[in-house]
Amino acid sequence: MRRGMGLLMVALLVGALALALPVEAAEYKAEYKLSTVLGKPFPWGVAGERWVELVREKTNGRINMKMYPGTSLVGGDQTKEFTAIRQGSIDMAIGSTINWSPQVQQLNLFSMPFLMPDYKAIDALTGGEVGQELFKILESKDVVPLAWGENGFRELSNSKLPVRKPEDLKGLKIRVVGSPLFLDTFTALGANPTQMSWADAVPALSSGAVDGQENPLTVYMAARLHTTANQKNLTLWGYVADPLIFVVNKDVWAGWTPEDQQAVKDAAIQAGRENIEAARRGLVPPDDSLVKEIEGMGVTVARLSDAEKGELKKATREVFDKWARQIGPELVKKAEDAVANRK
């Protein structure tokens, strides 16, 4: 009897020790690969470095991430990033809704022309029911979404003339990202859109192979497009926005303890908030200091009136309706309602 009790106690002790052993000793990688399109000094790249720093701090060094900017893990092709995350060749990413939209159709929502008139509209979508629904869709595709960030409203620049109406875009060669929705939008406006990666875009702009591009003003400034690519005409039209999403591959996520999962999520939320603040600095009225700085560099800035935006919106309405059917009419209607009721 005593021998049996002794064996039982030994078994219980061994079991308790096994439970107490750190899971990371068997499961954790020495380094986790974080993919981003842009590095420092762009706010996107700063957000990546910040997430790396916060994760190391919050997990006491158990999780070490290394950022690979320029989507270098997929040969610079940003449209392949989401597939690589699903397959596990990338561990985590801060990705663009635009770049991931070829694989996740519903993310095209943020690229619907003139859906979001201001930053409150972006927040109404990402911070509300629409954002929750999009996260559920991502969860069904082998990734764990953790937080929202922001690349910003995409403004139009070109080397030819100030653009205020659809007629001004006629024949302009505009570099766009690899999304059919962008091709449809610029074609409807009379432009000649050309898809290319960001790595190819700057040389093409500098050589005059394309006339213009559309990107957040933080990208315009950090890349010094007014000098490197002769982009001396800038149109503030806020026709689409580009939220960012912090995600982790689901198998990588499953290999962490619940405590470390929470730490990585908390770090993503914090880095995301800091990123949004940086992406909007100098752009949210009444502080438009970044716009004034750009004007001070000899750039012609066209601030469009509501009537002018209305004409551009009218010119792209068929594109909006076409893509609403592809994205899902219910989701689009939910987004329109959220924007209309924003506070």
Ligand code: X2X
Given for the second form:
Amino acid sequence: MRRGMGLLMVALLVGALALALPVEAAEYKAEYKLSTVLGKPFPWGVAGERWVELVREKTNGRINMKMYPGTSLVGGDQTKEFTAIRQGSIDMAIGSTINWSPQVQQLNLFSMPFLMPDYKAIDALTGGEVGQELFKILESKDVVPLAWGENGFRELSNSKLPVRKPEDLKGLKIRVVGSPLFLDTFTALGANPTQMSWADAVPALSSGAVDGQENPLTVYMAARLHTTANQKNLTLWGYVADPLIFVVNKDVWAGWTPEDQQAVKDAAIQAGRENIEAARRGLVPPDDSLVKEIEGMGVTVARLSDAEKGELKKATREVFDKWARQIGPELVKKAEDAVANRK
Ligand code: X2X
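Okay, that's the form predicted alone, but what's the structure of the form predicted in complex with the ligand?
Zooming out: every chain and molecule, the one shown earlier first.
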């Protein structure tokens, strides 16, 4: 009788222990790999670290993410990042629309020359119907999109001359990234574009193998391109801007409790909001303090007038029309309407 009780007690204890162990403990990974192109101190890398931190806080450490900048999980080839997320060798990412556009044609939208004249235009796209449609497309490709962030308006720099018009670009060797759309745009402008990853871009600029590049001013500044890459001429033309998107691999997402899913999403939204603020600091008119800071470093800054931008826009019109067909004329029309009606 006593022995029977003892056995029962042991059995109950084992049962209770099994119940007490969280079910997800067996399924959750010890580490989730977060991919980004840029690390700290770039706003993109800051956003990654912030997402990691907020997720740890909000899930009481149940979800432990680690950031891998330099797209190191795909050997630095940022155009392969999206495929790696789908296949699961990357668990989650904060990616640029440019880098994912080879796999998600519609993301080329943001690289359409002179579609977005100002920050309100970006917001009208990401925050409206167009943004929702793009998130649906991503969902159909094995990822769960959670929030928007921002790399920024991509301004042109080079080591040779102040560029204000297409003729100035003639023969300049310009590093571009990602989509063939960039090759078309720069070819239409008379330049000589060459596609390479960010990792290869900085040495190519430094050695003079390439004359110029285009990137947001936060990137220009944090990478100190005026000295490290001899980029003493800057053209503010705001021809395209790349938002960032926070995503998680679909299977990884499905392995979490609804409570933890919500926590990861809330964290992404918060990190994204902070990221957009940081990406725009010193750049939203009338505040141009970041531009002034760059000028103060001895950089020649060409601020293009609307008329000058109009000339460049005209020179790229055929590229716009060609890519509208590729992206989907309806989506492009919807985007143009959203921009026209922005508040
Ligand atoms: O490679 C670039 O130019 C960068 C860092 O801006 C992107 O990843 C799109």
